[in-house]
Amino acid sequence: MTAIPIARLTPLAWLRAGPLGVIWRSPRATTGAVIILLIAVLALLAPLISSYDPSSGAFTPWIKPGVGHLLGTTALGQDIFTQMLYGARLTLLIGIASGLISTAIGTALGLTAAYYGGRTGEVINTVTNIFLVLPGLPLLIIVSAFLRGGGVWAIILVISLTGWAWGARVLRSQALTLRNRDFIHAAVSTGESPARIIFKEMLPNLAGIIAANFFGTALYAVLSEAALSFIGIGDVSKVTWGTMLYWAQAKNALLQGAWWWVGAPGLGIAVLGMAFAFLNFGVDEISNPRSNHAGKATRVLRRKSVPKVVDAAGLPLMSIQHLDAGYVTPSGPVRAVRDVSLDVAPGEFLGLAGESGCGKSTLAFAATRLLDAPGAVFGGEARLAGQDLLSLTPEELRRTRWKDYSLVFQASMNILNPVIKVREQVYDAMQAHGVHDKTKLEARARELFELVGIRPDYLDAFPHQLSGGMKQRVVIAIALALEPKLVVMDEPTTALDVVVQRQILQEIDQVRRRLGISIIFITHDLSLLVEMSDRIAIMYAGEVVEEAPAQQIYTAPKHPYTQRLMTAFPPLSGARERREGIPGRPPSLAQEIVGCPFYERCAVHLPGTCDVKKPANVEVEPGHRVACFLQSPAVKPAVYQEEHDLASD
């Protein structure tokens, strides 16, 4: 199995982990940053690189590019290469300064309009709309004409005051969504000042959009300065890449065959614009990685091997073997699932329990290739009816999902599209797998609704017309549409009241028995699993520490962690007893765990053993497996060897 180094550092690890590390996580952002840095360095070192004066006409006009003059000379005898170096200074200054000023104005007005709303928001929105409907270039030309002769800062001011509106509109719309989030309402309720809420609560969540707005505005500024200078409205006495283009067209450079005079500044502006665009795209990629991985299968980083031909006869329906999965981060991989092996028999109801962050959902999603970026599978196998899901192509996965296995997500009632009728959403999965006959679709939809306890006439309803329990039943019906062999349910009833929870779970169990499907049910509620499950697996710190039939877990739990979980909820009858939580907290999954992961929280650990050796998961009774030295002295083999450096991925 693939080895996962946890703390290995690369030569640039310090840079990746620093404040600018966000740029180095994206190849496009890195490319843009390197280009801008190179241009800035060349501009600052211009006196050392070239000994010529950019405005001096001491040379012969129209000299072609060569050894003495790398980019030739102008019609006035000026060295074009020197002008390119010095012109980069003002061009960069205009782009960066205008970007900063415009972004500051747009951010301030956008956040103010979103937070305060009411009349203040309407006034700001009206002003923003006025600037948006005014044509950009004509407005620039008119304002620049009044400020003509004011120098570079006048150009920066003009571009800044005409370029903020688009950013303000985008930021306002995003901030309005953020303003209605629960944590903002909580901050308002606790009496936090508007300034603190805006700068501490809202601004960090909008950092990606603000950064993208800055780079977009900087690009707009560079192009606007070039356009103004080209038509002679800018300050043509200064040396910028834009004014170089102005003088080139004024002296008919192309008619004289001096293409280098036009080509050099034009190419410089194009390269600088490309760098700003790369940074813009890179920041968007980093701030919203899901947009770049939508529809893609989970990354599988395990060592490639020849696919095995497995006879599914007599084997478990779902077989997970030595699965190692987690998340790839700039500081190294976080192994949320560590060498987990688990089987699910045909028709079995398997419960997966453990506290938050123990790896339950990661295990289920990694095994079914639904782990979102930056999630990845580092090693192991996940076979469904003998087919290795981790080796399937995206097209093979598309044909397999929903037909051979399906999922009911946590709070999945929110996945229903509010503007599409329930009927169309029930049809979707069946139509994606080749069922297009309207009669068959309708008949199956009605059958599914009766199966989960909803009247078929609700097929014509919109999601907002259904209660939470009804929407949850609709999602379960969709998951059962093609009668998959396996259904993975990730806490599907958490947001529902206990009465509706019980009704839905009873219906799920009845459907399972009627259709003979297998279910993996993920939840924190161990008492619920004891009642519903055939078998229960307990996870802690990314590992399965105990696995047994539900009745055995209830009457005779063997792992100290399971025992503490079982005593966390009181019985409904008998004398009152004092209940206590488990002291301490789980270990960090970003580090290698030496010994038993529960060692520091365990009241009955064995010093010198539990803290230095990892217990093997062994069968101590028929069907009852546990990883604990109190039950077996077996030590887990050291299977993780350092083979691949994911820290630099």
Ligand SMILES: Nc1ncnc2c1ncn2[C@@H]1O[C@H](COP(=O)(O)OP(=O)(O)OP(=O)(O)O)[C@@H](O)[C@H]1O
The other form holds:
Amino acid sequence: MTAIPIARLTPLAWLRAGPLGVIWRSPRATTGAVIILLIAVLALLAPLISSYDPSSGAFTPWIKPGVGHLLGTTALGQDIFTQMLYGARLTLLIGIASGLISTAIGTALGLTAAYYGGRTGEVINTVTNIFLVLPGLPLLIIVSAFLRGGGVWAIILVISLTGWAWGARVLRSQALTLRNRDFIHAAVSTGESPARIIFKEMLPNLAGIIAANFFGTALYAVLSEAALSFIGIGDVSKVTWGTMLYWAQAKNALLQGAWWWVGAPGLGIAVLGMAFAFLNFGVDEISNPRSNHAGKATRVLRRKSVPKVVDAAGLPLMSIQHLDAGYVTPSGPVRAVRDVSLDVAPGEFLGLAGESGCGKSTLAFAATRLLDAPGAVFGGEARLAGQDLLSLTPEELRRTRWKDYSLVFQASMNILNPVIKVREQVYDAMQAHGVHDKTKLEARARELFELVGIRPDYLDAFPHQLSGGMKQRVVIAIALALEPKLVVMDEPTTALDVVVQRQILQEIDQVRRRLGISIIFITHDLSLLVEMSDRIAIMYAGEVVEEAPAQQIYTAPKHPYTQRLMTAFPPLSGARERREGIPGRPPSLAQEIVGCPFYERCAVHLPGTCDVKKPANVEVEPGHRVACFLQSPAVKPAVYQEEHDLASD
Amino acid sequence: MNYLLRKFGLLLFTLWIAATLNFILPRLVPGDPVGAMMAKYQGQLTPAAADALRVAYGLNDQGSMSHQYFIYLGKLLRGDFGLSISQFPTPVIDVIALAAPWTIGLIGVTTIISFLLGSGLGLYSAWKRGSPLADWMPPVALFLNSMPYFWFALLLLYLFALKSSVFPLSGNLDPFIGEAWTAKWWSSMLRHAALPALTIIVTAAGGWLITMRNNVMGVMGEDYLAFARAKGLSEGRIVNRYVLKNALLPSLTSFGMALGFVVGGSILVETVFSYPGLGFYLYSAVAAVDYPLMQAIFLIIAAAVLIANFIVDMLYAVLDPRVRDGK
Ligand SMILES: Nc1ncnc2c1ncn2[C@@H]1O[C@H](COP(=O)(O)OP(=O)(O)OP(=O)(O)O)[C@@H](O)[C@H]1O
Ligand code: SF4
Ligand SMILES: [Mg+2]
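What's the form predicted in complex with this ligand like, now that we've got the form predicted alone?
Expanding to the full complex; the earlier chain stays at the top.
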């Protein structure tokens, strides 16, 4: 049975939605915020909590912590608990004020540098780098030493002036990537004023990073204040947690055994600092999402267990049965692959097509168990030669990968490891599966490079020395290295020009025929697909809506969506004329789809039928399956619906 | 080698900025430092010392500001920082020569150890995410990293030197230890360095842990890592050749940039343990209003950090082929 985690609205939902939402979405940041609020409340209510005066030495010196004095007394007979309460005020003020000021400076300079670039950017960048590498505390010390007696605000100012550079640097690099995004380019070219673009368009997108930076600098400020006070710079007659440590040290508290006098303010600083650090870390984690998978295989969340191996005799090479897969997001699951069943025969070339976002890549990755978190498989099976890939242990999976099947990833500049040579990346795939002989490795690598049309010298290049198309060819070469039974190719030729593309595909095709390799080929180029494939499957909104031999689907498509697709691309031969696209957009994959997913856009839909029931996927002619009520009145079995009720329990 | 030239240029430029800052600061602030020092020493300043001060601040020099500036730069280049006021008439440079090796030894070694240790733990914490140990590391690291260095130093001092005298209370060597580099000398030196070193390693490693963890997680989201896994490479191979090599690069950058902060924090540790390095003398100079010594120590620390940064930049060029090609 499928199991799909459904996000529920919690009573705290309103908190998460607001501008402070980032904080509440991370447990760590929440902890930090609560600690700071607590300290702030204690500090504000100090006169109510303690009736003592923080600086009057009215008590016996050196009293141990106990009932009368929670945290004991100082050498001068002051109550330490009271000092902690009042000291929190200035300590917090210094932390927050310096955090705000240096974040403001850093943000302004970082954004300006990123926005203007060129000369201005260069100058700001140099200044930032200088402030970054100058040792902060020694600088603080000598500046403050000259500013002796400047009071709290002098300290705040000095800390801010030495603490902004890190923020400026982080912001600049983030803003630079933002600056190159389409919507900013659009705003610039429509003549919007720089101020408007910076404040209205860029700033909101950087809010998380700015917030993280603020908490980071607040931590820096709290620690700097403590350090400055400790060495007696600044106004030691004012009570802060830092000056408390100064007095404790000046009066030799530890030699007297008065550990509490040192312990309390230091722990206070550490906890306050940690709270800021938690906020910084938590907010950064949320607004800078990093991958969530830990180098592990795709999560399989299905409930039913299936036999790991079945007798492979007479089975297709690759058999996908009722596969459900998608992404687990904070706002609920996205079901990008919905009950897909698909077979690939040995030696077969299967084409997979469909609009962008319909789930082709998700299907390919889920079936080969390469879908990274937040991706997950919710149910179904994917068998390669009878073996269920979804129930393999990590080590079994490791040994199967590349040897039994390989995958050419959708075009990406970052597909090769930038810091090691291409040669090693070709070799290691083979080495991982038992080829260790150097001469064999070398010979095979050269052979593969010839095959995809790259000079073998490039084996000794680094990836950045290759063009996008060359990288793609290297990846194809690596995919063929061990002559696996199945190669999945996800738009493998998009970065290549038409001539090279043909050449390579022909080479691949020859290899395939010679070795009997099966290929699953994903592309938007329908004419290419029709030409190359034995069979074609068409996906729409996560489902396979039609599946037939290539010629048949080209000449006699049965599903209204396929029909629109086939007329939307130019004929294989003859005049090129402009074809119109399909009006409307596919339904969101985050929601349940009642009835036929194509209903909204289907010109021939049957109201009352197509929008209330789901058409079953039926073999209407030998080898030709389609899911449309115009072809067959069969309704998809209710078991599918049941599974969903189960899932939301 | 365009890259290194540029970095070297920045090094020189930043050094020059630091030196200029040093020149301007005393002249910028209200009240003159000589007056402040005279007040502090309340007439105990010998006429010779007062003269030395005036020379140090160019007050005897009636020439223009720019003239004074060039004289100052010239002296700097010759390593002439004037005379220390608190240890009059010892030249500042002699005080520094005595103190610097201890600081470089203590802070240099511990910073490298804490970087390696923290980065290793950070790698573990990111790679093994989901296991209890790995998930407990970041909060603990954040806490350790938020402790004031000198406070943790005080705690260690209290526990291991005062309550139980496992380690000495202060100083860098036992008195009358005799010749350097003997076995006896080494044991004394290491015993004295143990607590300060532990302080720096424990408080700084947390920061490197968090940095490395973030970088590793960034790398784990990269396509080349997904590709490496698809190839069925072994875990060890992926960690060594794919994750570590890539995650270490941004960590190195952070290392260079955070160095100033770490060194700044570490010098306070010296004052707690009365470890006679630059930090300790900086502290005494501040307490004694010894401006010439204070400023010279700032310059030396700045120069050391900048040079360390330049070394990190060179290392970066060795590790990253893209930088080597000037991309
Ligand atoms: N990490 C993710 N979190 C949530 N939803 C995702 C995620 N990645 C993809 N999706 C959604 O899953 C759906 C399928 O994506 P997929 O990449 O499989 O499409 P595709 O058919 O390969 O498209 P294209 O032709 O553009 O490559 C899309 O609607 C997309 O919005
Ligand atoms: S089932 Fe109905 S809505 Fe869907 S494609 Fe067929 S005719 Fe159109
Ligand atoms: Mg895709």
